[in-house]
Amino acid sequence: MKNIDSKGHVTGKSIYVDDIPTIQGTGYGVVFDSPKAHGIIKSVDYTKALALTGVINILTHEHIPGENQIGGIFPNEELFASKEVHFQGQPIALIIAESEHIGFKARKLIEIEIEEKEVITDPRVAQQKGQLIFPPRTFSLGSTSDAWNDCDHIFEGKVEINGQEHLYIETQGAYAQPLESGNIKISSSTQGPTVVQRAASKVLNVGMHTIEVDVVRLGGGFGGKEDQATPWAIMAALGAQLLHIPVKVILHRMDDMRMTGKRHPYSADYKIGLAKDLKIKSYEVTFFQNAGAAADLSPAVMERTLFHATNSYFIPNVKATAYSCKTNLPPNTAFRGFGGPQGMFVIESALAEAAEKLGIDRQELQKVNLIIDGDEFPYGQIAEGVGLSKAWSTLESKFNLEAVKSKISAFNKNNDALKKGYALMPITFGISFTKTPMNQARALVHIYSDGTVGISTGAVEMGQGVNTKMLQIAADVFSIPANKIKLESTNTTRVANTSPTAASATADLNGKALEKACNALLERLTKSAANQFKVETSSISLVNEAILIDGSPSEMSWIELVDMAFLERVCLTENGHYATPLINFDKDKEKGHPFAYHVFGLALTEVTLDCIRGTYDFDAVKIVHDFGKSMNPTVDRGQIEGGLVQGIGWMTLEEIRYNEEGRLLSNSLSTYKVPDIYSVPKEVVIEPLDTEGTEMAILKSKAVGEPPLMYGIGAYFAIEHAIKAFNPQYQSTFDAPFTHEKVLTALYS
């Protein structure tokens, strides 16, 4: 099935929050935010702003009828700053005006006095000062302290990893409409409709049942709208509740970039020990997560960093510790990979350091240490269905790895100003929410009396093609054409208590719930047909809208069967519920089985480096990827290409910069660079890994949202390989992203 949203996107007919027809009397919200990164609010004077013609009201913490709190995991984040500000861009008030233009004009008239306090932007400094979001956590396996004595080679180092701006095409936004009896409908650009509903009910001091959150689609999310869509939706809802008018809050791009959190920057220390046979014997790593000013999703992101600290390698002795450090930056949040990429980059850096000191290729260390079935992860889960060795051999043969290496070596011998490099990047990524209760979903299915079908799930479409997959499941179960099925918007009134569309688990969770609902309806219809024809239910099958008896067409069609069942008062509505089995995790012991399954893969990245300018072009990225049994190869390949390029951007071009006062310097598209068409690899080849898939994935089609991003890590080490061909004296710094400036410095250092 083709992506069902493509036509609407390219013709401009797809509906986003800001496309919803504006209701007469709508107020437009503009956020007034802190100009300082840390300090005590001494006074705020709204007099001039309120006097401006067209300003309806200005809402502050004093107007909140419930809790001035939006923290999801820990209650440590105010909706509106009341006494103290903790980052530049922290919301203090919402101006509601007759137009955005008036709102922005009013914002300039607000006068604020802040008594400034110390500003911390470095996570190591925060850790030293005891500024932590929550206590540190440690995952361990074996005994590293005992293992060091058995190591023939020990290496230590430091790694710096910058953040990443989500830069979704559609900025944060919401449109709230007051309904009868105090109810409110919020149209929100959120990955977590229930997150918005739950938080709004607390702030507005009403029951969740009075808040309806509706999401048609997002113009991109990448994790940035999992938690951080919430405040803007609540602000709009608060305005609608207090003023009894519709209120729209749509952030402008520079406001969005200034006020919202990013992918977490990390700093890390590692120590790795190897035996003579190059097997890793011991690995210790300490992560310093830059959480920003409040918890947001940092605890869960940090946890996943620990889960993926050893990437694709079996290490018998591991000690991984992580600190979530409180700084005066916007609260950092979920981003595709959710902490996993940071953990993987550190172990790959450790291997690169070891290989450099030993005078061997990094791939030698990678290959000999790949995890296999039966190995234990540091968190206690036993590896199964591992496809890494097969992926490695497939890549070697399919893409002729030795020929690639020989070609690069020959090129480098014959060229002075240009050098080529390559790197291999294996991935092992766990699929599930690491908080067990979040691994559940529901789906509501109606079969209408004319044979058409309506389906509702908790899945949010944000460009990843989940709508297409949901439609595909229903069409396959009922064996009817897609044009007879309507996919409803994601709505908390139709499907309640949803988990966010995140963790690469959305298609699995919602797809399996939908499959259960459809199969229950199919069973009822099959029973009706069997009764009509006086045969066993096992004799009945539905194929292409025809009712078959023992494989032969009957005189009854799908529409006639549905009509007959309706007249017989058969229930044609079903609610399917799915909860992932087996998964569990004990945080006291830091052990368990947190993932339904793992996705495996291997990427070969080839780069050409201009040693005069410090610029580079990626010649090719060749991937062997574990799709399982892909239910939609076109959609899945698109996810791999997008994730790969986003990962390459994080490792190369995308550099977030704050000054010492906590002011965002990379605050616009002129100062923050993302990959464009000229930055992407000239060739991307994707070879499916031949596997049986897993029953834990929907239709054995493995999750494909997040894992491909980690292939982009190979870009960093491919560039390093090319630099060393030009400058043999170069010493790795492991400071990502590898911008052109850093490359130029490395070439001549």
Ligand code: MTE
Given for the second form:
Amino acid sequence: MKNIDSKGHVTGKSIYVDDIPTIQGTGYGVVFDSPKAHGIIKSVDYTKALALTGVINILTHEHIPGENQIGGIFPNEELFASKEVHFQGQPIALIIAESEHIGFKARKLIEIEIEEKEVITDPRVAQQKGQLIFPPRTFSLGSTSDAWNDCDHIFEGKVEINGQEHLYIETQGAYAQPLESGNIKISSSTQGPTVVQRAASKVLNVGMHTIEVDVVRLGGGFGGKEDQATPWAIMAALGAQLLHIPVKVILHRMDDMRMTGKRHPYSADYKIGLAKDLKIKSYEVTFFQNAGAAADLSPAVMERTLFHATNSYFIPNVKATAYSCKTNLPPNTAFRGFGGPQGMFVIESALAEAAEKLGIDRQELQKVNLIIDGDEFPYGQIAEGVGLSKAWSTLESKFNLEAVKSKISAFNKNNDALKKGYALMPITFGISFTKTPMNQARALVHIYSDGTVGISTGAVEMGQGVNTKMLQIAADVFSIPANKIKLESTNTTRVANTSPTAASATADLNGKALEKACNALLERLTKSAANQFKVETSSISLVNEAILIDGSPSEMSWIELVDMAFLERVCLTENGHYATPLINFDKDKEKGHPFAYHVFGLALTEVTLDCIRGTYDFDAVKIVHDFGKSMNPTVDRGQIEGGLVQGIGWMTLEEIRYNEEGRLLSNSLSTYKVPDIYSVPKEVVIEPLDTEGTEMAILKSKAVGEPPLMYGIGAYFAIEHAIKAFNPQYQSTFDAPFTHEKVLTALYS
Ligand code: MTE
Ligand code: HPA
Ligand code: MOS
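Next block, the form predicted in complex with the ligand, ref. the form predicted on its own:
All chains and molecules follow, beginning with the one already shown.
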């Protein structure tokens, strides 16, 4: 099935928050934010701004009827700064005006006085000063301290990883409308409708039942709208509650870039020990997560860094510790991979360092250490259905790895100004929210009396194609065409207590809930048909809108069956509930079985370096990917291509810069470079790994949203490989992203 949104997107007819027709009398919200990264608010003077014609009101912490608090995991983040500011871009007030233009004018008239305090942007400095968001955590297996004695080679080093701007095409925004009896409806560009509803109810001091959150779709989220769609939605709702008018808040791009958190930058120290046969014996790693000024999702992100600290390798002795460091930057947040990519980049760096020092190919080390079935992860789960060795051999044969290698070395012999390099990047990514209770979902299905179907789930469409997959499931169970099915918006009054659309688990969780609901309805309809024809229910099947008896067509159609069941007063509505079985995690022991399953894969990245300019082009990325049994190969390939390019961007071009005062320098698209059509690989080939899939995945079709991002890590090491062909003296620095400037320096260092 084609992505049901393609046509609307291409013709510009798809609806986003800012496309919702505004009601007369709507107020437009503009956020006034802190110009300083840390300090005490001495005074704020709104007089001139309030006097501007067209300004309706300015809301601050003083107007909040409930708690001035939006922290999801820890209550340590104010909606509007009250006494102290902790980052540049921290919201202090919401100007509500008759137009956005007036709002922006008013913002310039606000006078603020801040007594500045020390600004920290470096996570290591924060850690040294004891500024942690929450206590550190350690995952361990075996005993590293004993294992060092058995190692023939030990290497240590440091790794720096920068953050990443989400750059969803649709910026953050919401539109809130007062309904009767004090109820409020919020249309929000959020991955987590319930996250918004819960936080809004706290701030507005009302029950969750009075707040309805509706999401049609997002113009991209990538994790940036899992928690950080919340403040703007609450601000709009607060305006609606206090002023009794609809209020719209849509961030302009530079406001969005300045005010919102990004992928967490990490610093890390590692120590890796190998035996003579190149098996990794011991690995110690310490992560310094740059959390920014508040917790946001940092605890969960940090946890996933620990889960993926050994990537695709079995290591018998591991000690991985992580500190969540409080700095004066916007609170960093979820971003595709959710801490996993950072964990993986560090172990890949450790292997690269070891290979460099031992004078061997990096992939030799990778290959002999791959996880196999029965191996234990440092968090206690035993590896099952591992596809890594098979992916490796498939890649070697399908993409002729040896030929690629000889082609590259021949090229390098014959060229001085251009050098080629390659790298392999295996991935192992755990599927499930690491917080077990979040792994549940519901779906509401109506069959209307004319045989058409309406579906509501907790899944949010953000470009990943989840709505198409939901529609496929219902069409498949009922055996009716897609045009008879409508996918409703995601709405908290139809499906309550949703988990955010995240962790790549949305199609699994909501799809399984939907499948259950559809199957329950199918069973009822089958029973009605069996009664009518006086046969066993097992004789009845529904195929292509026809009712079959023992495989032969009856005179009854799907529409007639539905109509008959309705007249018989059969319930044609069903609510399905799904909770992932088996999974658990004990935080006291840091052991358990947190993931329903793992997704595996392997990528080969080939790059050509211009050694005069320091620029590079990716010739090809060839991937063997574990889809299970893909339920929609086109959508899933789209996810791989998008994830890959986003990962390459993070590792190469995208450079977030803050100055010492905590001011974002890369604050617009002229100073923050993302991959474009010229920088994407010239060739992306994807070969499905031949596997059975798993019952834990919807229709055995494995989650695909985040894992491919980590193929992008191969880009970093392919560049390194090419640099070494030009400059054999080059010593790795493991400082991502590998921008053209850094490459140029490396070529001549
Ligand atoms: N693809 C598109 N086009 N837009 C997005 O915002 N988000 C990614 C991924 N793919 C995203 C995307 C992230 S961060 C996640 S967690 C998954 O989609 C979420 O959707 P899923 O659970 O349905 O895979
Ligand atoms: N992944 C993504 N988002 C999340 C998770 C996770 O594991 N846990 C909480 N939010
Ligand atoms: Mo994705 S980072 O789990 O929204």
